[in-house]
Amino acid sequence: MSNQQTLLKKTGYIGRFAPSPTGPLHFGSLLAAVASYLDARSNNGFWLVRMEDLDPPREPSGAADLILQQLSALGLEWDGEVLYQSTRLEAYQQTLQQLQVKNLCYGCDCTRRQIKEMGNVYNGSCRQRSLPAEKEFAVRLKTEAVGIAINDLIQGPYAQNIAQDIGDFVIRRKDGLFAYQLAVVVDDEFQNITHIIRGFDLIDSTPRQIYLQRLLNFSEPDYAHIPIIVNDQGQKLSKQHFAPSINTENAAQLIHRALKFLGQSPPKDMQQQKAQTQLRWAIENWDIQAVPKLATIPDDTLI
């Protein structure tokens, strides 16, 4: 038995946090992790950190470390090991075997002028191509016109018909990378993960994902998607736009500040508290129910 299906045995609840390793945890990013820590210990599970580092070119040397210091400092502590995915390789490298030996994915060299003008929804035209080995080329997942449907923990129903709304999608990217929907699939299941709870940005990724897992007879763990940051032009807050690192010498405020933004509403004197007494009042009080669905502007600058 693996020590991912030991703990699965032990309290059916094994969650997790998955960031990517471009650059340190900004306010966004923290609510994700509190998030998905809070609802772990209040229903007595497993708590996991896997690091996305797939994509070596836009990770910075040390900022998966950075990461987990950052974590440590503000009292998310993880069970077990951290997964790294640049060891699963080998993993993903055999669930594309599979796909390609059930006649599921075909090679594509369209560009992404091509796809925009399909309406961003790519049209299969690549099908029944036949590219050459020597070319570079990405590898799509043939898609059918099904619907997929979630009830939301926090956002309630979502859905989308795969083929319509997202046609054939990317599982290995053209510069021979493995696709995020691949890998995160194939480690969710190697994990046991039961419950992913992850910022809303990433919900339309969801329906393919279970397109996938019911291909490869995979468990559908459940999700919730809590509401992102935005700042004050309505961007998402992430490294791309910029977003500041957050400063751990502000822990206890940085806890309280991410609990009222999940609408836990925390007392006022509790940001005095340390950020580990924060949290364990937190996990006593966790409600998934009052996270709120719509994206935030912070109000101040302390993030």
Contents of the next structure:
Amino acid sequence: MSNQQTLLKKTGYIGRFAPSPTGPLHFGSLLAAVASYLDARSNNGFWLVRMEDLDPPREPSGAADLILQQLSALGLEWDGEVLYQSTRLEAYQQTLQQLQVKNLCYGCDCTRRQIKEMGNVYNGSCRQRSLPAEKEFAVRLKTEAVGIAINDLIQGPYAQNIAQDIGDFVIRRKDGLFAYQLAVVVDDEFQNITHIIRGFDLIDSTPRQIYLQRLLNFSEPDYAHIPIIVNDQGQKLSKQHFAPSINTENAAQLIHRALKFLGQSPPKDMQQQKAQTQLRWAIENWDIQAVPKLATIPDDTLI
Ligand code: GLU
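Any chance you could show the form predicted in complex with glutamic acid (GLU) after that form predicted alone?
What follows is the whole complex; the chain from before opens it.
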């Protein structure tokens, strides 16, 4: 039995925070870390950290270490070893092969522009072309018109018809890198993840992930999507939009602010307490139903 399976047997709950190390944590990614941590700990669960370092050109050196230092400085302690996706390429390759053997994949050389012209739902035009699934082509998964519905623990019901709303989707990119959708599903299964709490920007990826889980006979975790923080132009806080790194010297303030964004109403005087003390209070009092059922929250709401 693997370590993770032993963990699962003990608690029934394994959560995770899975940052892409494209830069240090900003307030938006911190919220996902805090929410997934609190939900795991309040359920006596395990909380794992997985570094989604699948895209080296977008990952400044040292970013992964910096994220881990920031988590530690905030008192967000994870269980076990950090799993680095860069060490998992063989597992992704094996899964891809499994899908290829079932004749569920094909090569595609359509450009971004062509896909935009299709209305961003891939129309399957490369399905019949039998392009070899070699490096210069993207690999797409053949999808069927099945409805996939989730009951998001925060946002409630959410559904998509994969073929109609998404179309055949990329599982290995044209540059040879494995796509997020494939890697995340392989690793959530590998780590026996039972609960996924993350930003709302990923809710529309969830049916694709469930679709893959069903094809591969994997277990299906529960999902919850927290609102994402947006700037005054409605853009997600991200490195791309120059979101500032959090400064862990203000750990107590940051945790207080995160708890308020997550609808947790921490007592006002708790702001004076250390981050760890606040987190202990928040574990005791965590109420996932108090998290706003919204897609976005403007950054300046609580200032
Ligand atoms: N690595 C993804 C990100 O940083 C998150 C993946 C996930 O939580 O499923 O946006």
